[in-house]
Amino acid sequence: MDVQKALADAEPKPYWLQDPARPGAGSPLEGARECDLAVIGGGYSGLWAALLAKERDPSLDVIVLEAGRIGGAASGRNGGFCAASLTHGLQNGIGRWPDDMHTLERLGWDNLRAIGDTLTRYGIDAEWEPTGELSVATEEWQVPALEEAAETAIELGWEPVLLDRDAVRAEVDSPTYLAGLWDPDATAMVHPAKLAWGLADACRSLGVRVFENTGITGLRSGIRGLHLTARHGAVVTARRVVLGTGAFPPLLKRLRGFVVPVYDYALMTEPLTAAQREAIGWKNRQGIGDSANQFHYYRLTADDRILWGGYDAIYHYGNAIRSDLEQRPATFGTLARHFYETFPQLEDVRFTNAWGGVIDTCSRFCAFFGTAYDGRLAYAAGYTGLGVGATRFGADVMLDLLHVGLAPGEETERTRLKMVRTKPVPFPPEPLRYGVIELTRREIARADRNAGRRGLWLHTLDRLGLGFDS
């Protein structure tokens, strides 16, 4: 397969953001405003916080402040896997908070159901498909790990289906598949950008004021509240603030050691013909992820395209975030080659889009939380790629920490969790930060080439609670 030919016409833009349903840009904030709650960030984290705040207390005056366009960053660029997991998978959660895992799993289930209910209640067409997720083994060393994952999931109340080679290939036909683990209830597929746009519309329907192209550059405490200054001079004074800026440089210096922006990349194919769909099966339309350390994730869209992403996770020195980093031809070539290895029967399929975006990554690979300014500001960050679903839970945590709809000092089941009360280990400063991350990436790749065996460096990270995959 000529990979370069297959990529020749791929537009360097996120497929989701080219949807005709994308609304026009909203107006920026002008002048001076006051409000009860200011939400900084118009992605999932901020939009869920605004919506849930109004549902808790309809009298609140809520403002959302987005530096660019609603859903224009990670919320409009991801694969659209809306997972129930709040801990980036069972093993990560069990390794960190074993005593809380039954509670965390129950809250994750409740959170996923609540997302689906919200879409129905507000009439949000986010192409919601509760298909579940299929994890596949493509190397012999990955098969026992799937079997162990199935046992763990069953202990925690899930009902996954363990598939042998023939059974998994009956679901989705790839010559690379050796086994599979299908959890039909753990994940739903969504159109990620439509989810963000729909949440924004729902917020507006409740009276939330949403301002786009309003980057906040200043934050200070005042007598009447927290003063937020926009880059073009507008000012908001808010009694309470939610900070949900993800991977972008945080307004709080204390967060800068905890979050690094990592670039993830994806391809989108042209729509498959009926014959091409028949050649691979995939009648149950599950989201799929393979079991390597450097893993791929892929799924079908509503019009039977295949989104194919993952594998490379690239950190740039100094926490760099720039638009030119959204394109990485070497990674696109690797992804395309792996696509055709997985589905050789689709050798005639070409790619229409190739793009990248930043993920907010922390050392424990799932969200952390906290407050600042004497409890008047709450934040959540570090979702590490599983934020499509978990951001709704994170928004509830932030509102709990701000006591929105609660009595002063009141705790909730969420705020009592160790996950909420603790922080991840911070990343070291540069240049050590870049060196550590690059060394880890190389060792992860070597483990995949070495039947999954982790070397001394990865074992050291594991013992420190910092072991991770891509």
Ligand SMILES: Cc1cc2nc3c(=O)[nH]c(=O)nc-3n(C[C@H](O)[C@H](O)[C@H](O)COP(=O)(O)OP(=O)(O)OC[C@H]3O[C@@H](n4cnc5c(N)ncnc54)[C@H](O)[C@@H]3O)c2cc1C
Contents of the next structure:
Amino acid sequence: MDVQKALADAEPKPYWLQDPARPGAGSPLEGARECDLAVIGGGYSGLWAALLAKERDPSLDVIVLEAGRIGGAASGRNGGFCAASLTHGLQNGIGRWPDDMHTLERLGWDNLRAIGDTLTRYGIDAEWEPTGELSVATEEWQVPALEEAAETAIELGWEPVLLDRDAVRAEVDSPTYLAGLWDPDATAMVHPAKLAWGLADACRSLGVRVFENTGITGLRSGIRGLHLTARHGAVVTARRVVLGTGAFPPLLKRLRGFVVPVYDYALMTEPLTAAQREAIGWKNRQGIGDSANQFHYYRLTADDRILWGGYDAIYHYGNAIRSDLEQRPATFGTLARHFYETFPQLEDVRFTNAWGGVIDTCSRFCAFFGTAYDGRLAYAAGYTGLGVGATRFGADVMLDLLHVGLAPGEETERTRLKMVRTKPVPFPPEPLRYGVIELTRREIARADRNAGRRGLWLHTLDRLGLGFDS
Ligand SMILES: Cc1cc2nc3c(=O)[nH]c(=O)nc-3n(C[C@H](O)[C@H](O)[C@H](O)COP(=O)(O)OP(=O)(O)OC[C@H]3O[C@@H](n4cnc5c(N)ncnc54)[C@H](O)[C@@H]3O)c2cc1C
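Switch from the form predicted alone to the form predicted in complex with the ligand and give that structure.
Now the full complex is given, and it begins with the chain already shown.
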């Protein structure tokens, strides 16, 4: 298959954001306003925070301030795997917080269920499909790792199903599959942009005011609250502030070392015909991830396209974020080649979209939290490629830290977690930052080529509990 031909007509835009259901642009904030809670960022972090704040205390005056469009960044362009895990997978969580893991898993379950319930309660059609997730081994060295992952999951109360070669191919027919681990409960598929737009509508229905094209550039403390200044001069004075700006330059200087913006890329195919669907099986429509360190994630859409993403995770010197970095032909070519290797039956299928987006990566792979300005501002960031579900939990943590709907000083089960009370190790400043990340990326690729064997550099990072992932 000529991958360049297959990509020739692919639009350089996120498939999800082209949906006809996309609302028109909202107006920017004008003039000066006061509010009880200002939320900076109109991705899932900010939208969940605004919605949950109103649910906790309907009397609050809440404002959302988004620099671009609602869901225009990672939240509207991701793979749509909405996972129960709050820790970027069980192994990462157990390695870091073994004593809290049962609690973290229970809270993760509750969180996933609550997302589904919210969609029902507000009538949000985000193409929610609780399909579960299938992890597949495509190299021999990955098979024992899947078996180990199954044991860990069972210990923590999950009910995953281990599938041998024939069983996994009966589920989804790829000649590359050697084994599979299907967790039918831990993940749902969602239309990511519809989720963001639906949350914004739900916020508005409770009286939240949502402003787009309102980038906040200034933040300072005053007697009546925190003063936020927008790029175009509008000003908000807020008693409390939630900072949900993901991978973008944080308004708090102290956060700059903790998060690096990493580009992740995805392709979308045209809708498969009935015969093409038949040729690959996939009747249970699970989200699928393969098990190498450089992994692919893929899933079906409601109209039977395949979203195919992952593999390369690209950091640009100096934490660069620019719209031209959303296109990376070399990565699109690699992804397309891997697609046809996985599904040779689909050699006639073309791609309609190819895009990238920026992930807020931190060195421990899952979110961290904190407050500033004497507890009047709370932040959450660092979801590292698994924030579709976990951002709702993170929003609850931020509201707990701000004591929204709680007594002053009150702690919650969430704020007592070690995960909430600790921070990741920061990345070194440039130019070391770029060098360390590039070295780590190369070593990860080498480990995959070398039957998963990790060299000295990765072993050292593992021992220190550090890493680079997407
Ligand atoms: C290609 C791709 C695939 C992914 N796939 C998955 C997946 O399948 N499953 C999963 O769980 N996760 C996935 N993720 C990660 C997931 O999308 C994120 O973890 C999640 O969307 C983070 O939400 P957020 O609200 O914190 O950040 P964002 O969605 O980035 O939102 C932050 C918002 O803040 C705004 N902002 C920034 N600075 C300012 C400012 N100064 N003033 C006002 N507004 C500001 C930005 O414009 C942006 O809209 C993927 C990400 C990408 C890029």
